[in-house]
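Taking the form predicted alone, here's one chain by itself in structure tokens.
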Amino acid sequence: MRKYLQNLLLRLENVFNAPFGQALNPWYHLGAITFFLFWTVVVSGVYLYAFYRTGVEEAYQSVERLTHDQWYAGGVMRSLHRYASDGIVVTMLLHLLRNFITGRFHSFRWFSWVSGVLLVWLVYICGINGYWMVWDRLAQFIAVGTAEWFDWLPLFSQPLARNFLGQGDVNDRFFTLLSFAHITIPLVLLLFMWIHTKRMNNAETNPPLRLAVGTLLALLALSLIKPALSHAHADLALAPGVIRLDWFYLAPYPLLYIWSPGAVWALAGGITLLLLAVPWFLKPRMRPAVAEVHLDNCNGCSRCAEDCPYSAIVMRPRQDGRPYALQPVVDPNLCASCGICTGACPYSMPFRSNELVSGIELPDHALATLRVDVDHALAGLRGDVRVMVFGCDCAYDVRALQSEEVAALSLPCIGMLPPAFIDYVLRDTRVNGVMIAGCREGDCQYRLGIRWTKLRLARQRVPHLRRRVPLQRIECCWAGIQDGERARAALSALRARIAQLPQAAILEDDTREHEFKPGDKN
């Protein structure tokens, strides 16, 4: 089922890639968009709170004055507050669903998954609490429904629903409590959002600027076209007849009367427990070996720790007596076995004549083995335009590109490739060009592999590509599992460019033409 959903998701993302491009595809930035929507809710909420008055009558009247008397500002802010809150539900649930479909929930990712499930509850509590504060007929329906739902639990000596039997049962202190909760709960939510991203190095909490501006403009347009309006004032002497539900937050409430409070608790609790169990229920049978540190080849430079996507590497005081201050220590519970740390190590140099052992590497993908595989692949190449392709196990299978003139090797993550290997395969014109392939831009399986690779090629992050390597002989292609056409087109473009170069230019150390930039596409 997950395989089928993954193919469906990839096709859907391709539809969005057409107008947005890979770098701005909202599917690749759902978590960051959720953070942006949260801050939109906070800013609009601060404005609304400046005019909000607590009290049975004052709460409703102050919201109405904001909506109608100050429609150009307060009304827009109220609608923006409402639609940004709905947007959080959409992006949050899509983010959860996408991580499930792509298998990003087990092993080292379990903490992010579990904390994300708990965030769902906090977001719903915040949203439902906000509806109470308007105190219209919809708020009345929610208040009574929530009270009856909690009354099913044996927690209270007196039924909560008794507080909403008559108009005089609700007083001004109730709204003071609601107002306090509507400030406190979002603060707790923000704390959990920070905890959710704590284990991620360089976590993306801000979407690309153009995507953020587009999202804000869309919300503003919706706020002007369809303003958020209140129902009639709450009247506990009457049962609400017709209400306009916000189905993003309030979909479970009709079930309280179609089924029973107990059945709704069973549904909510069952779904929550099932989601919490997913990382262990669907965990892979075998986990790759974690990175190992070789202190004989480590100078404690901290590059591996800085580049690790999941903060699995920490620097500790040196223990082997060598004249370096620090040494890396790998936490096996956090290591993703992606090999990005290997690509960051300055000792990952294939030119070394002695045994090739990096300061940190994966036991299952040793650099010495990689060099042997590269040499073997290069030895079999024939033709006038020979190309070496380095790919990623989580992206398009570059081995499908192999031919007499094209050799291909796949790594756990393209971020594992040390830039020195590009220099290594281009030396002595054993190949005429190198293609670097990885996951779709913005959708790296290990988050930072593409980013670090691009910066290393642009010579903006160490270890960077040496200046002697001519960049016109390198092509990057970010292609997903189904993007074979894109990969073949990138390979053809590289070969065509090389074929047009004079033979002298191929051998020339020219780095001034065709310079890479970190944001370059194919």
The other form holds:
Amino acid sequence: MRKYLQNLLLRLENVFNAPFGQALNPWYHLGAITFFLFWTVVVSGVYLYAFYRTGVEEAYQSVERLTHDQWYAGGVMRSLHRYASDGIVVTMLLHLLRNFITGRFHSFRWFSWVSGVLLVWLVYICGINGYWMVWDRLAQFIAVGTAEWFDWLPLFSQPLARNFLGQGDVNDRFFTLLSFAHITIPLVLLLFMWIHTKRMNNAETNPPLRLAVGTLLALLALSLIKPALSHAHADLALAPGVIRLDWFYLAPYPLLYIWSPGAVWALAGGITLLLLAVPWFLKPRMRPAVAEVHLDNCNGCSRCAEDCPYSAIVMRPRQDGRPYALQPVVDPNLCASCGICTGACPYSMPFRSNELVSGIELPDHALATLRVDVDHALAGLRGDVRVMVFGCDCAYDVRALQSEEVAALSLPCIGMLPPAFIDYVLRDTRVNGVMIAGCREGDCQYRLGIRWTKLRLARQRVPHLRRRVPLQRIECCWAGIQDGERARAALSALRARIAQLPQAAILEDDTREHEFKPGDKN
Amino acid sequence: MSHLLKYLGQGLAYALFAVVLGYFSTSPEYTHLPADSALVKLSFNHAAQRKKPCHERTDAELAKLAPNMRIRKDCPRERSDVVVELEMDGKQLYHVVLHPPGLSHDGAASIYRRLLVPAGTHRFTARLKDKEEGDFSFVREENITLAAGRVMVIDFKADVPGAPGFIFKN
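Next, give the form predicted together with the partner chain, keeping in mind that what was shown is the form predicted alone.
Every component of the complex follows; first up is the chain already shown.
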């Protein structure tokens, strides 16, 4: 089932890839867009707060004044506040659904998943609380509905709904409490948003600028075309008849009356418990072995810790007596077994003649084995335009590209590839070009694999690709599981390009360069 | 894909996002109360009579108690159930037996019940019994005209001097 949904999702995302490109595809930035919408709500909310008055009459009137007397500012801000809040629900639920479909919720990701599920509740509490503040018929409907819903729980000595029986039952203090809650709950929400991203190194909390601008313009246009309006003033002597419901936040409320409050509790509680249990119920039977540190080949440079996408590596004081200050320690609960740390390690140097062991490695994907596999794959190549393809297990299967002239090897993540291996395969003209393939850009399974690979190849992040490696002999292709055509096109383009280049002396002279300096930082 | 087509595609995607937000933020409309209906809310808080009446302890009974427990009046804590009936035009609309809350069953019984009724003039009869024996202690009957969409609250107050009982607020 999930496989089918995954295929469907990949196709849908591909539709968006055409106009947006992989880097700007909104599907790859749903979490960051949610953060952006949150800040939009905060900024517009601060403006609204300056004009909001707490009181049974004043609350409604102040919102009406904002909406009509200063439609160009207050009205737009109110609409922006409303639509950005609705947008949060859309992007947040899509983010959750997407992570479920792509299987990004178990093992080392359980914490983000569980904190994300709790965030859903907080977002709904914030949104519903906001609707009360207008004190129109919709607010009245929600206030009474919420009270009736909570009265089902055996918690209160008197029914909460008794507080909304008649006009005199609601007083000005109630709105002071509501506005206080409308500051406090978003602050708690922000705290949980921080906790949600806590276990991620370089968490993306800001979408690309163009995506943010596009989203804001869309919301502004909507605010001008269809401004958010209030219902009539709340009147507890009258029952709300026909209501223009905000279905993003308030969809459960009609169910209170179609089913019963108990059924809605069962639904909300059931969905929550089910979602909370997902990381343990749907986890794979086998988990790949986590990274291991080899202190004999480690100088404590910290690069593995800096590049780890899930902060699974921390640097601790050295224990083995060697003259270095620090050593990496892997938290097995956080390790994704992506191998990005191996790609970051300066000891991942295939030119070494002695036993090849990196400072940090995946036991199932030892660097020595990778070098043997590379040598073996290259030995069988024929023809004039020979290419080595390094791919990623989570992306298009590059082994489908293999031929007499093309060798292909797949790694857990393309970020695991030490740049020195590109240098290694190009020496002695064993191949004429190298193709680097990974997940769709913006959708790296391990978040930072593509980003670090691009920076390493651009010589902007250590370990750099050595300057003697000519970049025109390297082609990067970010292709998802379904993107075979894209991968084949990239390979053809590379082969056509290198066919035009001289076939001898591929590597340029770079005697000024060193292979590795222990103190090297970015 | 040309730049123009790309921008058009992006514009379409943003427009789709805005249309979804704009539509579902107010539509489709939800009818909470049908046009020709009114709402009756039966709600009150009431502590029923004690199951057994208080009695004065004799000196012999007091002597058996610890010095700090020697209070002349002995009132058993447990209270009776509260039985409530509501009729509209001679037909029973609602009937409930409310048990007193608390570990000793000595709390005030509470009720909140919303009842959807057709708008128009109706004869409402509310009855309440809050003791172990006998018939209903409090009864109120009244003809009430409920406008469409109106909420009528039926409250109960036992401590209103001179006129304890049901209150119909329309």
